[in-house]
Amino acid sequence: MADQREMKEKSPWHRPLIIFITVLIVLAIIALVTTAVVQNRTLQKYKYGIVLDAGSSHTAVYIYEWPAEKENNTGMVQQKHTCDVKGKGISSYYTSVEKAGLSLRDCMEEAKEKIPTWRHRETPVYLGATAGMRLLRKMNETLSDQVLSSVEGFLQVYPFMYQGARIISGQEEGAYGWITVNYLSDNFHRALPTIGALDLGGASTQITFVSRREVESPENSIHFRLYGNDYDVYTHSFLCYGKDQALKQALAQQLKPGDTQLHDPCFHRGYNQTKTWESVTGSPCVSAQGSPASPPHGNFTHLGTGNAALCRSAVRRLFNSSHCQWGRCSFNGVFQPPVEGTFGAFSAFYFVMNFLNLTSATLEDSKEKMVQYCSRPWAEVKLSYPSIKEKYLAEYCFSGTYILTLLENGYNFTSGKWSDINFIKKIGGSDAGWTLGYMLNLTNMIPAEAPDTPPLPHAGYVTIMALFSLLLTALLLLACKLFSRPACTQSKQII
């Protein structure tokens, strides 16, 4: 008893010091773990969304993925998968509407495989039909409704959360494309200057950008409030000025009543195809302009002459700049402020210019290269590109000339502004286009106000974590030194 009393008297401070150090160690561990959990939660659950882009020439199915815990943080939604539907766009099925829905089968089956089964019931599915269906609705509203009913009935069979099929307006198409390219570029969240959007499809083209000037025409103005910032956006969609419908207009302008041959400078020398008058004049875009009288079931021979200068003259006739009731216009009397800032040009803008190797060329170089390309004989062109379908290959001379003319003479991108256009297909891993913006809008995943930020900036987080780690290490070493237990000594040797 005397020995125990003597030991207790020699070290009366051991017990409170042990308790004090133990409490400090526990508090340090709790602080370390809490800070890590609050600052950077592990994200393992994902949600999905499906958007069908029912365009004039084809339909594409896009699957998007995002971490479930961070639905409102910009940059989190990414494209997981895309599938191109075989065949033409749904508007082409107006004579056999039941096939419109069935055409989507293969891609929707892929969607079932790509998305985890347990997420199927909560995965929204949207179908947005664009200019092809807008034209069909103008031509025959009943048929367009029947086509939409066909795809609706088919999509509702799948185990996803069906959210509707609708024909979106040209203004919506332009605005959603603008949202997509700026969302993927993280311009909204970081409050950076936005980029404009240039979209070209088969039946329409859209231009959308933020202008510092007053938008005189109310129908071309859209206001957005995103992440606490206000954006006044100019947008316009030109129906019938997609590359396919523009070609029909150009052919119709050159055809005269009773013609059996058409010598076309926008097609390569040696090109020779028999086509029906109906394939040209049957389009609402042509009939609206007053199509030439044609035999009910007549044909004509389409012959290429390959002359870029004459082709450019023919294309320029598609743009009417003779009247403008506003301060300034693009073409056909449509108000447009001067283009400003940088632009992303996607869809057919990219595909055509990429094929022609003009994505980085100046306007002058592009015109010169088009002269060289259009002058090549058709037989030579076919040998150079054996893997490309002849229909698409034959139209590149026209499409390239049309794009240059549309951008320069339509939208007023002069030589000095040409370098502001970036021809893009993807941003990150996601396609540039209207579909992502459409889904973000319908699911409210872009908040009007700025989202919450982490409790600490990254640098502060790293500093605090480092200090806590050093403090914890120091306390553990101090404990081992004070009490000199064998276990501590062994641990130090192992370390």
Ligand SMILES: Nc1nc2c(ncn2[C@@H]2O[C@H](COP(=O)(O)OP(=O)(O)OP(=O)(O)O)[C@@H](O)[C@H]2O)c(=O)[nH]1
Given for the second form:
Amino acid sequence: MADQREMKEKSPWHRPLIIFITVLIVLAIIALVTTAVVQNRTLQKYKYGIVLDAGSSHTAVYIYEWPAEKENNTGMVQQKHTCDVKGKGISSYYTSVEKAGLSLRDCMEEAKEKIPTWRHRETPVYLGATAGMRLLRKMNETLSDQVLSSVEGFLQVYPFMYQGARIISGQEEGAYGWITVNYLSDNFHRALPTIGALDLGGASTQITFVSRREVESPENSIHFRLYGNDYDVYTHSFLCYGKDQALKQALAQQLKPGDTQLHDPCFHRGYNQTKTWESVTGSPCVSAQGSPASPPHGNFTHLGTGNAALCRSAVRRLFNSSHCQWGRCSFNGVFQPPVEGTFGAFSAFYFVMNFLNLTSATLEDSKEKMVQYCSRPWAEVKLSYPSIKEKYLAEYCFSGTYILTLLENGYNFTSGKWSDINFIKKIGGSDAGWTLGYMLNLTNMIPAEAPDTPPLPHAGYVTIMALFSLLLTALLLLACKLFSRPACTQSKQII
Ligand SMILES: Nc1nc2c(ncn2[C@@H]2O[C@H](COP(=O)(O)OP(=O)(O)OP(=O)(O)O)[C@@H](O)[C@H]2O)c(=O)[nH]1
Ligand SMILES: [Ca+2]
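Swap state to the form predicted in complex with this ligand from the form predicted on its own:
Below is the whole assembly, all chains and molecules, this chain first.
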């Protein structure tokens, strides 16, 4: 009986204080777990943004997403989905402008499905048109306005927050591409050296990088203050030097008035296609260079001869180095400081170099491989790559030669600097291109000053608070046990 009473006295569960503390511990743990769960649930709430890249060759719709709570944190915006609009770029609809807007339907319907309905109203939509529309505007401003109105009218019908459709300038295109690749590489936030951006489209090409030297021409200079750091950026966009327009220039240069045949070293031996004069001379990039006198509706036969050395000479003639009013120029009298740092080369730079297996080759190896590739007969090339679109396949000899010449003779990437160029398509799941930078800028998601950040990341904060709470509770229990011993002994003595 006495033993039983003693056990009862020793058992802590009979002491109201200890029961009270135990209840408190359980409540504290429940509170901690609930807080962590609630916190995580808010983090899963995403916001969305849509950017339409209305390029010269085609339009692509990009959907971006980011955690609603972390808008200004760097690296938070990611590409959720892309959709390639069927058909050609919006500038090709100048003969039936109403079809320009309609062409976007499938991809915009897809966007409606991908983004939760309750977020539609607050999801911004931007359309940026590039070199194809710049060229159309040059030829006929009324038509380019009509094409823009057509896409605007169509996009406004959607439940998203329409933010405008416009032709972006070449400087913007270069600068936003540079912002994209550096944002995705987390270079701004960590104040790391930035990477330059090389973009090769169908109608224009952009080069953008930070230069320590003075940018002599104001139109090539942009200043950014991002996350508390200053960047002096050099950028230039060469209209008519995208790979489709460069090809037209090269053809026009080789065609002589009255020619019915063109023997082209940039196409494979055995290649034989009838083309219209109009497809070459109709481009403002060609008429501007003084188009060869031609029958307006005539045809010519485009025959390949597959000779890389002759192709290189023909392509080199597209770059004019005869005049430069600045300290140094790239080509056509455009100022450019010497290339500096590493570069990300994307869009057609990547498509072409990746196909030709040249993304990791040296400049010398690349030239050698082009000699071999261009000399392959067209019939053999077609047999070797049956799944590749014939238009792309036919042009790789020209495109590869054009890229090597543009980079080496145009921008002056010498053999020693060649390995500084990384041919890339994506960085961490998001495409390299101007669209992400455009949206980040227009939504003010990159602050000029570094936001005040708590010393600990959120997960670390929760973990440390939980650990200390448990430690404190354990200490309290220990203290209670220690201090309660004499009391227990005393009570025994009284009995
Ligand atoms: N080989 C190959 N070429 C491609 C592919 N996708 C696009 N191209 C071509 O690569 C070139 C550049 O494509 P984009 O970067 O989409 O050009 P764009 O944005 O329409 O043109 P810009 O308005 O000048 O920027 C064009 O000549 C396209 O026809 C591909 O998957 N493979
Ligand atoms: Ca483009």
